[in-house]
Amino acid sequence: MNFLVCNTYEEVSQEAAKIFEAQLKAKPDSVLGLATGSTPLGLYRELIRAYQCGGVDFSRVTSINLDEYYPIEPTHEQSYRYFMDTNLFNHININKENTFVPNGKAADPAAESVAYDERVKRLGGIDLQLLGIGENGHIGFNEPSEQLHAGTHVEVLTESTRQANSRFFASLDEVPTHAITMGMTSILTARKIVLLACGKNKHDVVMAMLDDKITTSIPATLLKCHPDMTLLCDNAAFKG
């Protein structure tokens, strides 16, 4: 595992897009494995000003979101669709057309989990994933538990994980109970990863990371397996 400590979060942004721009120069066709939440908004901001200063072009990109709640219609200002329209495709040249996220408002999620696996088979698998870290150690929507899923499907959210997502809803009874998303399976089998941890409320997590050990309860701690992955957080994060 890469790990670099930088010093504010704009720094953690600048850096993770210095591996994006990197990897689309080398492979213009890349497929991207993008994520929502607060954290990943810096990244989308530095990649959004490289396009219009001409240093980078998404014309050729494909993109798989990591996860999308359910049920939820894609057009609802919380959902996942919408969060990666209004944060980045919208401000790019990538091919809406090309951009795929799972269905919020399939008739039947499990057959959607399936045929989400079988795009990314198709697709030749992801070049680059970009995750963030639930302060849990979640992973996507993988919640800390004695068994993982492989593969994408739907998932139940954790009360923790629901509270910290209210704030982006009216209420809490508005945030959705369920969520489609990939499993660790799908996301270990990306050839490059670059996780972004920030703020002091990610720093149990950050050092979980750091140590040796391996756990289900803590889901993040499965990135450790894979060979090229990438570590990027502040010092509100690692400090201490």
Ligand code: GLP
Second form
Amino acid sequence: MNFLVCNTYEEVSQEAAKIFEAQLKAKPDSVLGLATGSTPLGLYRELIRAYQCGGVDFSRVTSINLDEYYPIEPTHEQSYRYFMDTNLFNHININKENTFVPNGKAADPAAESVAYDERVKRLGGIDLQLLGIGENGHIGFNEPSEQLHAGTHVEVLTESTRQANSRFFASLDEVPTHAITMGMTSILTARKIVLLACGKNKHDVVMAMLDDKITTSIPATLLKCHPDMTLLCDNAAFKG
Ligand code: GLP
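Return the form predicted together with the named molecule of this protein as a structure block, the form predicted alone having already been given.
All chains and molecules follow, beginning with the one already shown.
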């Protein structure tokens, strides 16, 4: 695992943007695995700025997002489809038809999950996967558990995740209880992974990433098995 500590959140965002820009220069038709949450917002702002300056072209990119609440309408302001559109896709020259987020209103979420994995396979896998990390070590919405799923599946959200994410909703009751999330296999088979962890509330999980143990009770620790994984964190997450 490559590990880089930056002084500030802005520097983490800039370093991450450099990795994305290099990826798109090397392979303009990359498949990008994208993530939501507050942490990637700075990176997305950097990428929009780079696009506006003519430094990066998304016209041949395909994106595939990690997860989506279930059930949720794509027009809901807290849906991850809405998040991606408003925070990135609407501001760059990506073809929206080539942007994929699990369908939060699928009538059959199990079938949607199978189809999502098929899509990743048809795309030839993910070239560069961006990840945030939950305070409890979840990746996407793969919650700590004795057993993790390999494939995309419906996940029951833990109370701690619903609490953490309730800051975006009017009340805890409004936070969905379920989500559709990519499983660990699609994530771990990405050719390159960048994990961002910022803020002192991520200190404990960053420490768990840096020790020698791998455990399904902190799903992010499985990423240590990946041959090309970079953890970028800020001083607050590193020092606590
Ligand atoms: C959500 C997402 C994760 C994300 C996590 C952390 O639960 N499903 O993909 O990593 O939030 O979010 P934040 O970056 O806001 O701390």
